[in-house]
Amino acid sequence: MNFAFAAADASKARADVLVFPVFDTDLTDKKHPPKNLISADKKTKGLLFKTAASEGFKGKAEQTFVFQSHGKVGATRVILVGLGARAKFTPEALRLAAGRAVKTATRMKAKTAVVQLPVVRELDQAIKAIVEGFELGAYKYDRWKTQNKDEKNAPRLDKVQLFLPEGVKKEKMHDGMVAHARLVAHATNWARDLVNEPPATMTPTILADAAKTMAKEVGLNIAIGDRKKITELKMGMFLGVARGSIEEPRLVQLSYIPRDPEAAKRQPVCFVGKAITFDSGGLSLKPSDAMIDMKTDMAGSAAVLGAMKVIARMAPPFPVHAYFGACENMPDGNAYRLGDVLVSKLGKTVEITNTDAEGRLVLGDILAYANEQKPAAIIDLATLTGACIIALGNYIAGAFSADDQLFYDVSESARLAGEEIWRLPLTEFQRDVLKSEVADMKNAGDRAGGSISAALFLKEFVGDTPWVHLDIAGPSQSPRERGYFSKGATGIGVRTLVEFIARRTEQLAAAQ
């Protein structure tokens, strides 16, 4: 999708669709009405507002209204998308509205669009939100569709003009914001592709190969280890989970190293993603309805890969490493059993009480491996527990950390990215459920507080390193079309990790 800036009256511009993001007071504000929206209404002799009112459109969040212009304005159709109350406005509201607009335009087979940017305080964030919303909202995963070829070949929106608010002049930074937003959105959509891919065509080997191709494309270093390497590293928990599948496990490390020798010596940031490419539950077999979406159990690794694709081009002044251990969790005759004791990379022993609590086993070994870099911070992303979905639903990630400053930095990054996280307690009172009579600990405790005990298990493998665990089991996929989401993978985490690195870069520059 190509974006360009324009000024003057958006209602005069020729396009298939004209998009107005609308606050809930814009259609009734007599003192400070939005001039370009009023101009469009006047050109239609009041029919735009009158018809919108008759259809119940009031500018509320998640509302969309389409008006056939009949040549009264430059665009064939006018699309109004609600932003809700101005006092509660966030760029995410605009991102979601842009997503609805592009989905509506796509259904109309529009190829060109004009968008009137709203008058808001942080225009740069509004530009970013519009661009990301359009790119993310246009996403479709239809690789395996053989029907509806006409739909596949239908025109797609490819030209978007962004009209700046009255009195605002275009600046060079606006172009930079568009370029960065497109980069982030494309990386997020790539992560969505990885997660949406069927498990037979997104095996550990294929996922590692995708990482290798991406690393070569953007100039990252990459190391891929096989079962022999994983054995040499004494990752007994990782190997235990991988035992039940004919698919070979893969240990992947991607690294961005600054060219400046002094910058390269700084403490790195490490990302770790869960990469179970299919989770049957192992011998603790999941029921079919719980297993159908388990191709998405590698969404954490997809987020990490998408973020690294952008970070390589951002070139921060410190190293960034990303890790994942990819395998399947399957129930064959060689699978690890209930009651087995696995020996972790750190030497800690773990009694297996549930083979469907496998993600934390692999993550534990990978976290210990990442921690050998002596990083300034570790952030892991994992579709770890169903308990987190019960607690927070489908659009909020659970966050756990014993480090208040790192959590604050991650939460601010998530806020700027428009990805919602909520801090859950990492209370030591929950640790008792992990006590084992035959090993150092169990891999699963009671159902109650399941997300907390899973986070406490992971904490055993990071020592005193500042660490944040993001349980993305809920928001890794959307159960329905909403805003810029389509049903399926969301790519959550990509935008937050990119913002975190941008924020850390700014903090470092300010400290010098």
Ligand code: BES
The other form holds:
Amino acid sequence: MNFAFAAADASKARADVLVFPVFDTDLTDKKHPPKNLISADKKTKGLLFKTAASEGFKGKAEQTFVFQSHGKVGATRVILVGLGARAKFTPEALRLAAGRAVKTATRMKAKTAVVQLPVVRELDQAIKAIVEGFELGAYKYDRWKTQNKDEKNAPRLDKVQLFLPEGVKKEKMHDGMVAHARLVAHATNWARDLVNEPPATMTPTILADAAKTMAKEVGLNIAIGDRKKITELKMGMFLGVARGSIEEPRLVQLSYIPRDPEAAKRQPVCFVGKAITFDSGGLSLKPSDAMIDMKTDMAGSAAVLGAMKVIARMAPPFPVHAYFGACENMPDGNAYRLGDVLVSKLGKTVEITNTDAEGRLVLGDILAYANEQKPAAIIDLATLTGACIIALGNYIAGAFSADDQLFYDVSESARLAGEEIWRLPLTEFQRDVLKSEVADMKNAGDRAGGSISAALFLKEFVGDTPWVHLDIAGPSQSPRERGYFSKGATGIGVRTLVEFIARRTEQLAAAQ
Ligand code: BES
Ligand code: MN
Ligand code: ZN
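Now that we've seen the form predicted alone, could you pull up the form predicted together with the ligand?
Let's see the whole complex now, leading with the same chain.
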């Protein structure tokens, strides 16, 4: 999708659609009527507002209204997308509205769009949100569709003109915002592709190869280890989980090292992603209705990969490492058993009481490995527990941390990126449920507080390093089309991690 800036009257511009983001007071505001919107309405002799009102469109969040202009304005159709109350405005409202606009425009087979940017305080953030909303909203996963070729080959929106609000001059910074937003959205859509891909064609080997292709493309260092390497590193928990599959496991490390030798010496940030390419539950087999979505169990690694793709281009003044241990969790004659004791990389022993609690086993070894870098911070993303979906639903990630400062930084990053996270406690007495009679601990507790015990299990492997664990089981997939989401993979986490690195870069510059 190409974006260009324009000024003056958007309703004169020729395009397939003219998009107005509309606040819930815009259509009735007598004191501060939104100039460009009024001008469009005037050109239609008041029909735009009149039909919108009669269709019940008020500019509420999630509302969309389409108007056939019959040549009264430059565009064939006018699309009004609701933003809700101005007092509650966030760039995320605009991102969601832009997503709805592009989905509506695509249904009308539009190829060109004109967008009137709303008058809001942080215009740069608004531009970023609109561009991301357009690119994310246009996403479609149709690789495996062979029927309905018309739909597949239907025209796609590829030209968008952004009209600056009255009196605003175009600045260079606006182009930079567009470029960054496109990069972030493309990386997120790529992460979505990795997650949406069927498990037979997104095996550990294929996922590692995808990481390698990306690393070469953007100039990141990459190291890929096979079963032999994983054995040498004594990752007994990772190996245990990988045993039941004929697919070879892969240990992947991507590294961004700044060119400046002084910057390269700084303490790194480490990202870790869960990368179970299919989670059948193993011998503690999942029922079919719980197994159906388990190709998404590598969404954490997809987020980390998407973020690294952008971070390589951002070139922050400190190293960033990303790790994942990719394998399948399968039942088999060679699979790890209930009652087995696995010896972790750190030497701690773990009694297996449920082979479906596999994520924490792989992550435990990978976190310990990442921690060898003596990082300033570790952030892991994992589709770790069904319990987190029960607690927070499909749109919010659970966040766990013993470090208030790092949690705050991640939380601010998520807020600025328009991704929602919510802190859950790392209550130590919950750790009792992981007590084992035969080993140092069990891998699974009971149902009560399942997300907390999973997080406490991970905590055993990060030492005193500042660490945030994001349980993304819920938001890794959207159950329906909404805003800039389509049903399926969301690419959750990419935007938060990118924002985290951007903020950290600013903080470092400010401190010098
Ligand atoms: N991958 C699942 C968690 C999950 C569930 C992700 C639903 C996305 C949607 C994880 O490996 C798992 O099976 N967790 C178990 C843990 C239990 C056995 C202690 C769970 O949540 O039931
Ligand atoms: Mn599982
Ligand atoms: Zn899993």
